[in-house]
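In the form predicted on its own, a lone chain appears below as structure tokens.
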Amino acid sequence: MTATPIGSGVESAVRAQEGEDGPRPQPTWEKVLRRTGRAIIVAFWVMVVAFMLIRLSPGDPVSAALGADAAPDTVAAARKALGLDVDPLTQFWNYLTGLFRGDLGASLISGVPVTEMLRTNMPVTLWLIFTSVTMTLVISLPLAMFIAMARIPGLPYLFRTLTAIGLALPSFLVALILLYQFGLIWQVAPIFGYDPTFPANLQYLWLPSLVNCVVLVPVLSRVLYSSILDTLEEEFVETGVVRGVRWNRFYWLYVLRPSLAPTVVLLSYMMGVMVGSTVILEIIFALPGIGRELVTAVTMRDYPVVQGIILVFGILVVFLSLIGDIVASLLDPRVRLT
């Protein structure tokens, strides 16, 4: 009997489910364009919701900037200068037209353009997410593979117990404990400050990234572990063993690659969640990221800054999800991009 490669076997199974006379799948680029269009629509509604919520929240940005003792004439003049003297619908139209010109507005408090704030602070947040994801993958992939392939009695139970404990720990508590231990007791990590140049910035990012790993590693490793166990039950894995495939090719093509699709989709979602959750870490570790600027802007009712940051966050979350789906469909033909 001649064994078929994993890709051919999976594609044959998909064709068998659809039927030979069924509709042919659309080109991948067309599906990507359709998903991109949906992502743009979602990003637009994220902008609309952010615009509405910040204005429905109590407080006035002009009063916060000028103080409670400011004269009414001064407040009225400031509101007119900032474009806040018109109705919210007109404000939204002015903001939308400025957005198409690449103008996200300027801070009502400091006068700094929002694009300049994003250019300065956003790389810190992106570096933190990238470092966290890299450390998580380095830990999760071999850990899940070892637990699934070792078949040591009691090891899966210990693995589930430890990962459940990691999931139950609040990230801010883990951050404070690690900051105290590594920063104050062992003094192997700085407790404040930041250097934007690479690789000097890594010495300020590895500890908050380790905090993210405490949450990310249990989730990803458990999902990948379960996926590997399901893959090991497939017929093509037994075929690979019978054929005597080299161990590196066997573990990648026959075991790990078909199991990575759900993990990649989950990772793309969690990267989007991290865009918002890094706010806590940036405050605890005194990192000059965009999340800390968002907290300050919400406190001061700085409308343009809040709208600009949330818009960028929404676009990142939506397109990270899109990229995750595309990568998952490339790794496993059974995953269809719709």
Second form
Amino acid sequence: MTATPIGSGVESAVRAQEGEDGPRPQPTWEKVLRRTGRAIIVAFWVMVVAFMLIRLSPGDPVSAALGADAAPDTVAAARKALGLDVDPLTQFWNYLTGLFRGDLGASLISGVPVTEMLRTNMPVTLWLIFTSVTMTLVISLPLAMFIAMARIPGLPYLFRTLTAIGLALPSFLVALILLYQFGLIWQVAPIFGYDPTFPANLQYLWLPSLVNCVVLVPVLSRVLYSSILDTLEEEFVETGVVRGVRWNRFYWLYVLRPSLAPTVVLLSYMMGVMVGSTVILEIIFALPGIGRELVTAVTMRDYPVVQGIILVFGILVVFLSLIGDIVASLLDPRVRLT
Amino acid sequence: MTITGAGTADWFDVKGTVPTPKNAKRLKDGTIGLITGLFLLVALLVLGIVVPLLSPFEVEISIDTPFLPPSGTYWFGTDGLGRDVFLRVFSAVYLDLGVALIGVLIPFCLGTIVGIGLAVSRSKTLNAVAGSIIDGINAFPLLVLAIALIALLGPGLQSVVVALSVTNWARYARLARTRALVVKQQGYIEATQTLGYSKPRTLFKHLVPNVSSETTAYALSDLILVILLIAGLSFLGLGAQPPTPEWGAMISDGRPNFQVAWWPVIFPGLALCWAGVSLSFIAEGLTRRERDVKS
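Now show me the form predicted in complex with its partner chain, since the one above was the form predicted on its own.
Complete assembly follows, chain above in first position.
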């Protein structure tokens, strides 16, 4: 983030983007375009990593999946079906062209195409991520704002201590305890099952999302808190005070909006951690998402499914962090995207 | 407890007018956190030695009726196979922390070497290709990539360490490379050239220590994540296998009977939190002290 000389409040910082005063920063469209270009390159390497992972495995994936006593004919047929009987470069070419045709191969066990699996299971995972992020933001924003602005002695210290503890809590333990308390003792949440239609699915998703909050809120509110403290030292905030800006405009536009940018960048960085924890949560809450499919496929050694799902997870994280970075640059035009 | 808005200027601290006693107090805060963390960690490590030595019970052998609640004899109760949970929880200390330490040290060394190597090398193609592969690996959630690698290697703690080494080095490499590029521009590196120091001397005495101070700070917070990750993988049945006393595996083991007996799940969980919280306090204390020294 580069500092722009700020003369007359936050409006000028926003205007600086159009080049009206100060040195001309990158235009937004150029930043977005560059960042998207980089995301596409990374997505390509994600494909390469997902491809190499299976080929680099010690031992033969096919005989491992079919068992040591499988007939050589069956193994050869399976290798042919997987396209493993040609040289690696041709394999990579077939894999890439297959991807663009929307063909990710089929399960070794059930024969169901991987794309078919994704179509049924992906929405569950996406919904879980969406509700988790929304809940995290809804909790973190007022919390960090309150602790930064309410000058209660000792409160920041308590906040830091509690978040330091929160950072170290294992999500699967929190999930088990909450599932037991809410699902079995109070019976306010279903302990398994899922309903794919929109308002009904929230009933199944709120508790796993809450668990994700326990992991994410400490990280996020901490960064937001120190970011608000930094913002309060900026000259445009002083200008706002001197000008006597109305309090709600002051909080939202002068303090919160510039403070949000580092938080959103962090959130996009945390997406990887969160997508990972959804895998565990889907298993504990018996949600039919792709994370659960991944673990099932791993235990069954179903390689095409493993390859397809990790590819989708990788692309998902690349895409989510792209969105995060773009949102951050829209919130604070001083943010530079590389 | 009022939030005063703009206009009443009393909430606004003008930078530089903060009196020194406040700074002195903040230094103390960081120290308290650090000492608490170290105390908790040392206590856990001591219990990890003492409990298995003094306990009259066996770690992997049934000693009494399953699911006895916590009592004077069995402080943490007995698990589904009638084993003493207290003994098993503290037998796992060195396994959990040791595997996590190895799982951090290998990627730490590997990543730092690769990162510095990339920053020092002049080859653009090498930098572009290696940089892209690093970005590609970093794009995957660590847990997902580790799970996929364990699919290839077969479940077990060795596979977990291998999976961590293969995936996590990229994060250190990116950090070390960025840091090394900054350090390379510093005056003191230029000075070593002016003074005619040999290249290895500049590299190992000046570049490496300055880069690794940054990656070490990251490694400490990474250790917490890795401890949780190893327990998480074992919880999924992909890490430590059942008879082994390991916190994640023990939680997974006690989970089907959680309604009947909470103690085989909660106590290993608390031990896991204990390890994480102590490290988290240490990391927090260190960063706060450092910030105090700087400002």
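Only the largest set of C-alpha atoms that superpose within 1.5 Å between the two forms is called the rigid core. Quick caveat, the model's predicted, so the values are computed rather than measured. Residue numbers count along the first chain shown, from 1.
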Problem - residue 78 C-alpha relocation of at least 2 Å between these two forms, rigid core basis - result: yes
Handout entry: Residue shift check between these two forms, rigid core fit, residue 40 Cα at least 2 Å
Key = yes
Problem - Yes/no, residue 50 Cα shift of 2 Å or more between these two forms with rigid core fixed - result: yes
